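The chain that follows stands alone, in the form predicted alone, written as structure tokens.
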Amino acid sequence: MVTKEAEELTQICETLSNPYLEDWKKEGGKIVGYACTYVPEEIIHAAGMLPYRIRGTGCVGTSLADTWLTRIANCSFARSILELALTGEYDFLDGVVFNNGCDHTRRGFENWKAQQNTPSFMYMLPVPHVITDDGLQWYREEVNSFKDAMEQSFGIEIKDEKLKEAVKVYNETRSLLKQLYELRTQKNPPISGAETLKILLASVSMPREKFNQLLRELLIEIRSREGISDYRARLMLVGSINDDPELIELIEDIGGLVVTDSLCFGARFFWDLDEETGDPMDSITARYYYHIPCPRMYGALPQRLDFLMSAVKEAAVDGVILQSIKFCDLHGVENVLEQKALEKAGIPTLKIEREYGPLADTGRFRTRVQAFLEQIGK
């Protein structure tokens, strides 16, 4: 049986819009949409705002996109999230954010921004591409400058009691996430790795106090299930941005079942938790600076791989997927990187190139899946 929980949890994704965004705009609210983990979502649910994740879901083709950021060497994710800006998906949106995470949406935005009709308010947040004490004080300064920014061109406040507010709020939502991701390590998980993704998009695209009072409720009910069993192999799946859903019921159609991830919608934008003393500033900068580092951080790459190889061991993980969009480079090469260090661990793997959603060959995919649980002997 499914319950009201997991039907609402899991339906919002399959739209840009849902009725929660709906509802919030007919009471007045306002919408800012962000492109990275790295832009601190507290800020702007401290100013009375719904912080949005933009996403390409629902486009088929690039044809607008194309003529103002190129097919050739730059990603379809960033493209498509152009091409949904050109033809009016996002006009809900009061507010953009993005960061310098890469070329490629750097460029998207910046084509974004050049068109008539845009947002009042966009917004390019600067990250420093290495992990310093010298680049935490820089980080912090411009998210105080990206604070001022709202208050200036929406005419509010953005108070401390507001902001730590917002942090308790978060932190309950990775506090809930977390232990949905713990029950995906145990030999039967009461949940596929599609019905996890769908939920966390879930978090990102509707009211966040609405989000953590049914995933409470719904953990009640995912406790309770009996669990999968009749599954090959347990898959840990890496790399490039994929808030696609069906890529993982691909997987697990032919017997693979994702138990965790290394993944920007996925535990990388949720496992680490806000300080709830102090200047509520500073524990958000911090958090946000020193949150499992993206490739996009120079010299991070043992970061990242002691979180790979402990949640390789904590979900026990019989193989993992090593994938990336076709021009991401920084996953391309990451990936690289990872493959040879799970390798040597003797962990098998599977590197992986693809187009983003649905612009995607899921038959090339699905084979090369096919042949990975063969080779690995399940």
The other form holds:
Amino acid sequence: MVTKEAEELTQICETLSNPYLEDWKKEGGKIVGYACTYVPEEIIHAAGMLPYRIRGTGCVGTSLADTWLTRIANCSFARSILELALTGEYDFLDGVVFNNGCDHTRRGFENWKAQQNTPSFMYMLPVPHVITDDGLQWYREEVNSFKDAMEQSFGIEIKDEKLKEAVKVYNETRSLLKQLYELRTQKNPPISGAETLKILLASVSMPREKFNQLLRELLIEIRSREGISDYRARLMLVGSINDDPELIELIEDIGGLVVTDSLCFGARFFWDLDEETGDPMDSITARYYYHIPCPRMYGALPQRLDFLMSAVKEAAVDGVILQSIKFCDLHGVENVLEQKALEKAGIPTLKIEREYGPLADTGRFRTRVQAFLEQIGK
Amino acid sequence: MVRTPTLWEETAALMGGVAALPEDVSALEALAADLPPDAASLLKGFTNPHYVKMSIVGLKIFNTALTSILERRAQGKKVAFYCFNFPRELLDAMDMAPVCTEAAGIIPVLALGCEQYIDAPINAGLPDSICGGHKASVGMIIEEAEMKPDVIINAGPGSCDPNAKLHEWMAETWEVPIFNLDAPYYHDERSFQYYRREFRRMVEGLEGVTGQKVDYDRLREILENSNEQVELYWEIQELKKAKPYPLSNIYCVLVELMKYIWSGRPEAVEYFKIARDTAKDLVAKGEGAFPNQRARTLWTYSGVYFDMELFRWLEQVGVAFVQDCFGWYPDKVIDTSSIDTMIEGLADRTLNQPMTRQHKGAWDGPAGWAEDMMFLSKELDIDACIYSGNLACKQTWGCLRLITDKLKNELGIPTLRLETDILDKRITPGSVIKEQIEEFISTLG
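Same protein, the form predicted together with the partner chain this time rather than the form predicted alone?
Full complex below, order starting with the chain above.
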């Protein structure tokens, strides 16, 4: 039986907006969109606003965006986001924050910012590309500037006590999501990869306290489930950004159960916790700077491989799908390195390039996964 | 068993004939006639009659640089790969064999054509959307393991994802140490201070890993040469403003190569002196470097390198290649009075290298792509821009419309958008590029 909580949480991701956001706006609340795991959501939350993770959901084509970000060189995820912005789908946002996460998204932000009808708060929060003490200090200063800019732009004050409260709320989400991921490591996981992604997407698309409440309740129901046993193989999904549950459904429909991941709409987004003692700005900055690093962070491959290998082991995966969106060189190259490490450890891999969302070549993707399952004897 | 020569050895042997050339066009043409098509095309790019002396010095430097690296490597010196946006002077002063990653592939491509090397990384699983400049270099080492580096300096982080990521891949794959220089997003004093600390961290790390210290007396000597280059570069920038345009189109290409492979060496200084003297002489006489000039162009990215004859062809159809973004070096003279001033000067210069300077931050930020292209367009009285859209270059493609609209709306300058790979002639051939340029220039009136 599908519970009310499960239904609510898994439906929220189907559209960009949802009833929670509509209610929030009706009550005069502001929503600030952000596009990367290096934007501290706690700051937005402490400002009394709703942090919303920008995604490409619902994009059915990129004809407008392609006149700004080109389809011969720029990735379809960044183009989809820009298309949604240009067609007014993100008009419910009061502010937008991007990082210099990759060449595609940072340029996507600039093209968005250059348009006439944008939210009044369009902010770039630059993040260093190396993990050093100096880099941490730089990032700390940037996070401070971001906080100052929020305060100035919206005429508010972000107080330490609110930051501390936000830390607690966001840590609770992370702990709950970790519990969810732990359940997936069971022999018969009570939740599929697609459903997990839907829940994750809900976490970044609605008031967080409400999400935590629903997820707490849902976890009780999930624990009581019988568990999925009719799968052919336990798979891990890594690589480029994926906010599309259908991609995972495609894999799961043919028997490959996705039991873990290393994705930025996945484990990399919530795995690490804020310190709850000390200066909240220090704690938040350190958490975001040192969290499981994105391939954009140089010199951090060992940390990424450590996480990858431990997730493979924890979830007892039979194989790893390393996917990258066309033109995503960060993951395209990273996948080669991760594939080498995995194969050295005897873990079968499938490395595949794809397009995002509406541009996806789903038939080819499905066939390649099917071939992979057969290849690993499942 | 007879050892097969490496690609570099082969290139050096092929280019050996250049060293003995007299300074006249017919000798260059005669040599070209004896060479395979790619090498012949390379030489034909250098046949502007006014600039034969400069061209031959430039061509000899190709050869000298290659030979020097091969010799240093044979002597057991550490081979250090660095991105084109890093100053080789430091590595020279550490008595290493400095190899510019991009030039390592570009030079053999120019001389020999080497599609098999460009394809090798793709066969190794890397995405086909990485840069042609890296594909050739990486392919060369995949095919010829003995060319692999001992250490890598990655100056790409912040300004170019594929560049930076490829250097990381090289270090991991060949198990060599790498030093990542993080370019900050802004271009202000805080950023320069951050980058100076990054640079010092890199120097210390490099010394620690290689056991080779910077010889600061040698560095001073090298920097004095490169300072002279800088002064000559600025003098030539002034001469570029003359009409008719007094420089050969090949000058800009060679400026880049001087920076990438031989900066700080007396031969590079000589190259700039000859270019300056020749241009000065033509300006004094009121002459251009080629007749019937129709358009002064700014190439907002780089030139197209797989067909060097293109640069001479442009002259023949009256198009001046006045400036490209990759040849824009707003360098300052480095104070060589102390170790600190030299290291900080090098760090500052690195942050101002092409690509790092323009693409680490916002397209319209200080020292960003727009600011530089607008400045150069006005400063050099440009008639038209050409974007040699290297398909790997996501950060320029991603804001191309913004910049072309700005150039058009604010200065009335149109931009031709080419879709190409600057090193791989199989994407858009030279013949198509020529057709597109001719058609574009004909619309300028």
